[in-house]
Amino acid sequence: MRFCVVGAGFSGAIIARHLSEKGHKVLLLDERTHIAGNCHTARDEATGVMVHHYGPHIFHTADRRAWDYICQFGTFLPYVNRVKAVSKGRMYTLPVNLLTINQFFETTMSPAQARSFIAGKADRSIKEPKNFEEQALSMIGPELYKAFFYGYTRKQWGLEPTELPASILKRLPLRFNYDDNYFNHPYQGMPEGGYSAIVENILKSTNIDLRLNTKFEEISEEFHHVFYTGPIDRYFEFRLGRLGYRTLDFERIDSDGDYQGTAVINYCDQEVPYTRISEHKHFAPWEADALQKTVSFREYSRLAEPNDVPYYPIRLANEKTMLEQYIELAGNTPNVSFLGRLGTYRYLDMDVTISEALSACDRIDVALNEGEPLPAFFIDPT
């Protein structure tokens, strides 16, 4: 049987390798001129960094066969998630820690000591957060979400806080240690040659013919199945309008030397435009040192435009709504399965990716073996 893979990003890759080893023959397709979608690096020619061109991506999972899948594709080195933040003025540590606590408040708190403080400073009348406020204020109360959370979540979403939902600061831990990794995962690191470099390794396998810089809507050729990870209203044509996504702008910045002493900081203030500024050689710390110049990036979020790069989905309650039907009409549509992020229309880390990439490898195999039909969704997207 042939298939046609959409989308030469970790979904696509995966799902093109398995069906490949399975003996079946496989055409990749990705409109862009590289592979790996938005987890693309390359060698930048004038400072020999290796560059995260859409945003720095740091690889934490809980999950062990994700972890182990990936790293037959590559040397994963350690590297730890170090996240500072300037909120008016002055430099803190992220996530929340019992350092931030202490340098915010200007004490020297115990762990015990801080999370009584804290719990007084939260707000216990919130007992089932609605929105994003409200989980912060009955997280860390007004001083703390003010300062680290309030502007820079504007700035990211282009939305007040109560408009979006609880479950984005869910994601964020608050800790009363000095712990400063921005996750908790067991598993951590950075691929060695990079993310490309991984997903390059992944579709070293027969049978798979892929083709760069080919947009989807351009092959007329007959599949037994299509895997579509591009986006699901792209894919109608946007019959039913277009869902609303963030996207990014960076700004380059060249220096000689280190140009911030480490990889990620926030800027949380409004008054400041841009959310962020990643110096992407500290992505790499064991051959941070050897460089002899550096690159970094401000990033800047605004609304996504028909053209532009889609990055975060919005899922506001009209994208909900529009987002429902498109999924019904998706379960209308034979021989075409949906998966991944734009597919599914939701924000994904990578591992969640991958995670998700291998299960829908698992009902493949019993789909095909029993012949029946593939669906349109591995995973509901609601």
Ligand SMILES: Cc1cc2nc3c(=O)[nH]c(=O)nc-3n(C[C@H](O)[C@H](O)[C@H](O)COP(=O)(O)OP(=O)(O)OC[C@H]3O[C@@H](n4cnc5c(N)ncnc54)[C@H](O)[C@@H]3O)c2cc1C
Given for the second form:
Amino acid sequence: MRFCVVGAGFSGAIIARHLSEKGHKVLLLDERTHIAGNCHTARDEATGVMVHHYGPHIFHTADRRAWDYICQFGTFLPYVNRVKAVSKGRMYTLPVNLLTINQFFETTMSPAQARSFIAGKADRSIKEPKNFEEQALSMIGPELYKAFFYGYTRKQWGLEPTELPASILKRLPLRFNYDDNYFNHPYQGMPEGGYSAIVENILKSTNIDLRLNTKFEEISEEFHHVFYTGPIDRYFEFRLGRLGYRTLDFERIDSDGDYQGTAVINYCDQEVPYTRISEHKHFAPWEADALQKTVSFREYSRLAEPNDVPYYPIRLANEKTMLEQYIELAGNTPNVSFLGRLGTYRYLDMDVTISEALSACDRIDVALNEGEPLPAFFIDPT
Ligand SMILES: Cc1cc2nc3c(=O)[nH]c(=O)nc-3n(C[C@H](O)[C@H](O)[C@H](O)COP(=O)(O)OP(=O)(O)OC[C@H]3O[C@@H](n4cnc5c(N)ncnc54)[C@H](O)[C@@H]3O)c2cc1C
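For comparison with the form predicted alone, would you give the structure of this protein in the form predicted together with the named molecule?
Entire complex below, previous chain first.
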């Protein structure tokens, strides 16, 4: 059979490889000039630094299947994300941990003391937080919320935290020890040769015809089925409206040596227009010291316009209503499956992307063996 896979990010690459290994012919398209989608990495000519083209990507997971899968295609070296944060002219560590608390309140509290101190700050009148702000106030109280979350969140989402769902903050850990590892996951690392080299290895399969610089809209060939990892609203020519995204602008900073001494520094104050600065050579600590020059990026967040790269789906009430209408449309469109972060309009970490693509491959096998039609979605995107 002949299939079309739209998008050569992790989602599309995994589906394409699987179909190819099963002996099917696959046309894999991407409108960009490179593979790996938003995880694309390339060595910067001016500095020799491995740059994460669409912003920093750190691999972290508790999912053994996703970890084992990706490790087949490249070597991962140890990397632990330790984020620093500037608030009102002072430097802290994130996520909020015992050092953050003790530095902020100028104390030397023990874990137990800090726990009851923060419990005293937390607003206990909020039983069921209705939004991001209430969630923060119910967990950490007003001082830490204003210092580390209010301004950053406003810049990141362009909205008051009272307009954002409480669920966003549920994901941020609060620690009463000195562990400043940004993630809790047992498997963490950075690919030695970058993410694009990993995707290149995934695509080393004979039945894949990869065409870069090619939009799906330009293709008129017939396929048994299309796996579409581009934006779902775009597939339907935005006929029900545009799903909202935040986009990012990156402002490049070139310098010699070491610009900021670490990979990521968040700028929490609302008056600073950017959200964070990432210095990419620190994402590869095994080679950072050998590089004479360095490149960093100030990151600015704003509402995506039609020609911008869609980064973070907004997914507030209006977008969810529109998404449901697109889901219905997709359900009535035979021979197309929507997947990946854009096809399902969800923020997905790489490990979740990989895990969902692998589960989709399982479903594809069953459907093709039984001669059943493939579903519009392999998961529920709502
Ligand atoms: C700023 C940022 C930072 C992130 N950091 C992390 C991190 O630290 N750790 C982590 O695990 N995850 C991170 N992620 C998530 C990660 O980027 C995603 O998990 C991953 O990119 C999803 O892969 P995908 O294949 O679904 O989508 P994508 O990578 O977006 O790939 C989709 C591809 O489809 C192509 N395409 C779309 N429409 C068409 C069309 N009509 N015709 C042809 N081609 C088309 C696009 O060009 C694109 O290359 C981050 C995401 C963002 C936005």
